[in-house]
Amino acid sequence: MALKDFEKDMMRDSRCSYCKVIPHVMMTDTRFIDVCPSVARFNFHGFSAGGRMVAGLSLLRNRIEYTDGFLDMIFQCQMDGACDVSCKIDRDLEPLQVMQELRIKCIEDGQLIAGHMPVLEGLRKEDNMLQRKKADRGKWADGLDIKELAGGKAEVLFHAGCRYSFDEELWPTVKTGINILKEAGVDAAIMGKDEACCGGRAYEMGYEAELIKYADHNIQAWKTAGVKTIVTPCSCCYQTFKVLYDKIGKKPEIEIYHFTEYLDKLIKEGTLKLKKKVPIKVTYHDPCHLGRLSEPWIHWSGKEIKVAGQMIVHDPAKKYRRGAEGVYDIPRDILKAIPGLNLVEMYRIREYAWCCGSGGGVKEAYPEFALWTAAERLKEAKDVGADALVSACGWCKRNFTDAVKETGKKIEVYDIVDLVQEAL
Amino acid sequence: MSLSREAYRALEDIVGPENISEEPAILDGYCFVWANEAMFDDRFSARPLAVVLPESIEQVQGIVRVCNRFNIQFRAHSSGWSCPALSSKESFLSIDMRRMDRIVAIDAKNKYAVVESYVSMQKLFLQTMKVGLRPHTIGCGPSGGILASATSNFGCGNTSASSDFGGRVPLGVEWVLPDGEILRLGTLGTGSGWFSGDGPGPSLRGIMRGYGGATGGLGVITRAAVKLTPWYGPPALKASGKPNIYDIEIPENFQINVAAFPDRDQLTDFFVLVVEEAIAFALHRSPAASLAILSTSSGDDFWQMVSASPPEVAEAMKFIGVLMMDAGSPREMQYRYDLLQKIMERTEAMNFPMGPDMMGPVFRNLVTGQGQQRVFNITTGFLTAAVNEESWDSVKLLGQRVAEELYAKYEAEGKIAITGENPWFAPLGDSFAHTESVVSYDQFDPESIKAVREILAEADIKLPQWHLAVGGAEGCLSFDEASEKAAAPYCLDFLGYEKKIKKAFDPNLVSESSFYVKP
């Protein structure tokens, strides 16, 4: 697909501004109705999905040229997809796909974002998004009794992902993850230094070739190693393996689990018993990539036809991804299974969850905006009386942790795995 | 066309560098709106000179004064969801009121709320339902600006039978006139609060908005008090399930009835009687297909439902009325229900049974306006070709004549969607009615666009010939006075009076007036 393939979607935008807020029937508090961090922060319509649809059309029609202002408008966005869900409450449009193709076009046309360049260079050289040495990728597992694939075979692969592999503060989470698997008797392995990036975050920045490259590489590596199941604690990797690889026609014939799904399975089977009390009041932050963005891809090919004069329908009928089929209940079930833990909900949850701020290359290129977005979420968490914010993604935890330091907000930030560990 | 650097700096000094833009990609978001193609042959109208985002009345006043000093045309908007908010042949300074989005006060005892320009219907409703009140709904849906609807641009919706229409909603108003002077209307003008629009203090509602609204042609309204109506529902709507058709719990003290009538006369009588008895929370006629639009998840699903429906069902549902009643107690609901039965008997109404899969979406639509956007999924474009505000009899006449004398030819040629007689109409308060005959077209098809343009022009001519009131696109005064000019020979010199008002209030003619009048 290309931007041009979405020309009709862009034309059909009605400028209703539905993409800016949660649909009325799902709103609960007037202070927390914004769903799009970008337009909430920068206010001009161009910073909304609707505004970017217009900009895409303008670009196709040569009404505008590339400028720094235009690029900032396109890339100061986490690509979190909340706008897409809100739009689709009533419309049959694909704003998130338009924004994705718009970024791809920018990159193809050589319009690069300075803040992304070191990350991309690092990725191309070291196969990770954190500008670290590939050779150090497996260091997080030093001292763990875990099988490291080096030409060997394993049915269950634990894929840590770039963030968990190189962010030392997050290492306890993945170490815990491995220990839980071992205690549950799961014969899992890791790839260590041979693990590669999923390519998903680069894709969100507009680098489609990187997604294709890493899809090919990873799928081949898994095939060679005889992997039948992948478990990852990283929501971004999960969404990339499960959804994006399928989107580009490279769906792996492997079961993909987010770690929470695997945990839930173990808890519900009785293999994992949460016994210790964890007396804390928490709220759960739905990571975008585990929630609305992880809805399975729906392939469609066909054509538009006219019926009853000018009525437009699709042949065959088209189905839309509306954010309903993400992983929402499982993390909540896990939290509810922890004795003594009090789970309170925020105002923007599930398919309308406010983003943590780090996605879409924002953390890398626009760090202040990333922190502003996270700080807004912390306010919301405090407002519902939570002592801690729990997420299920390393990127979320990193950005929230940074925002806590920056804002001085008195709130703990946990990965859900950390709380499970406390309860064991 | 662009702003002089001196003018730009003057504006930047007022709103700050973050809140002004001349970036073309940003400006294009302020000249793109549905139905532009019907007026300009393009989805884009003239690109604004710049866009500014004020956050206070002082900033708005400063902007307007700069515009007077440098002779810059300006127009303000809230959500921006309509041509009168954004479209023009000539470039102007677009004032996006987005940063003025505060609910200033809710006076539950006296049943009004004070809002800034950008507060949407959904935002205000969310807050007022907690204290048992609701604002008037806006036909365009929940994202529409409550202040714009009350003070500047028509403003009718599903609940107009009970919550009245925009023109009767504003109380005290804070208004930055086109010359930069601040005028406070009603009680606000004498420092007595917001509770009355008609004084003591200047009572200029007729001038501020008249019937259709000045649509940005007479300065900027920055705050207004709007009337609220009792809300007998819960403090929050209870929705569950998955998008985009959520399950919504219909409160016990609400009841929806869809009734089919043998002919137009009975349908009209039903509306008159229901309004007389004041038992409606929401009341409107809409094509039966609108129920299918609301309860299906996409345009494709809609078509599957409609095409699978036997023709006799469509025929039986040709004349339907949708009524929702609310009540403060079971006894009151029983009273209303009994009255309704009598009215239905008298008008030979047949109750149209609806399952919960349809009932929920209809309730959601009647209460919040959510769902209106779905009409765009059917053909991609639509316009209200003939709009009419009249007595019930004329409403009956309009739907029929528009279908037969305006649409039939184009439907036969396949240039517009075949919808037949499709007027949407609703009572406005207790005295008269609003009708819209929707024409649905394909934004991508030049022949379809040409057809809709011809229909609009014909409607302008024919409405006054049929002795019906001034129409115009979108329920407000039309672009370049087209409908007003067509109506002028049949009416008093209302256009002349409007031009005098415009001159008196806007001596430098800077308040962009494409959808109002040109002096």
Given for the second form:
Amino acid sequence: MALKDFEKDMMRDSRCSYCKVIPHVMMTDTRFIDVCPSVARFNFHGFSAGGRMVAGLSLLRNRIEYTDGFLDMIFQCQMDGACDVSCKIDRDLEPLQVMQELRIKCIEDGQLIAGHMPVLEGLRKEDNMLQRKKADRGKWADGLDIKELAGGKAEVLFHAGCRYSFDEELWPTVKTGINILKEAGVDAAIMGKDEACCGGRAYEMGYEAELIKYADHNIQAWKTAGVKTIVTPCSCCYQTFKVLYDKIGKKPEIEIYHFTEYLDKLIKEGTLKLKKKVPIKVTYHDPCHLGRLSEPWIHWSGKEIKVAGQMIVHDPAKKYRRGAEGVYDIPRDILKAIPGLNLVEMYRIREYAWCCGSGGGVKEAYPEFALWTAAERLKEAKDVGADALVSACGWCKRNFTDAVKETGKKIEVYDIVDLVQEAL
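Please give the corresponding structure for the form predicted on its own, as opposed to the form predicted in complex with its partner chain shown earlier.
Here we give the lone chain, stripped of any partners or molecules.
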């Protein structure tokens, strides 16, 4: 696809502003109705999905030129997809795809974001998004009795992902994950230093070639190693493997689980038993990549027909991704199964959840905006009386932890794996 392919969508944008807030029927508190961090923070229509649709059409028709302000407007966006969900309540447009193709066009035209360049250089040199040495990728597993796949076989390949592999503050979570698998008797292995980036976050920044490169690399590596099942604690990797690879026609023929899905499977089989009380009041944050963005990709080809010069129909009928088919119930089921734990919900949840702030290259290029977005979510968590915010994504945990330090808010931040371990 290309930006040109969405020209009709851009023309049909009616400036309705549905993309800025959660659907009216879901509004329960007027203080927490914004769904787009970008337009909520910068308070200018250009920073909304609708504004970017206008910008994309203007660029496509050579009505405007690139400027620093234009690029900031395009890239100060987490690409979290909440605008896309809200838009489809009223009309079937594809704002998220427009914004993705707009970013790709920017990069193809040489319009690069300075804050992204060190990350991309590190990715191309060391195969990870944290500018760390590839040789150190498996160090998080030092001291664990876990085999590396390297020519061997295993029931499950545990893919840690870039953030968990190199962020030492998060190592306890992935170490805990491995220990849980071992306790459950799962034959698991890691790839260690041979594990590579999924390519998804670079794609969100506009670097399509990186997604294709890492899809080819990873799928071939899994095939060579005879991998049948992948379990990953990283929501970004999960969405990339399951959705984005399929989107570009490279769907892997293996089972892909987010760690919460695999935990739920083990708990329901009776292999893992949650016995110990964890007396804490928590709220669950839906990661964008595990929630609305992990909805399976829908391929469609056909023709568009205008009836009576006005009504648009598709032949064959076109099914749209609306964010509702992501992983929502499973993490909540796990939390509800922990004895003594009290789960309370925030005002914006499931496909209408507010983003943690770290996606789309914002954490790398616009860190203040990323922290502001996380701080807004912390306010919401505190407002419902939670003592802790729980998520299922390393990037979410990193940004929320940073925001707690920045704001001084008294709230704990957990990965769901941490609480499961306490309950075993």
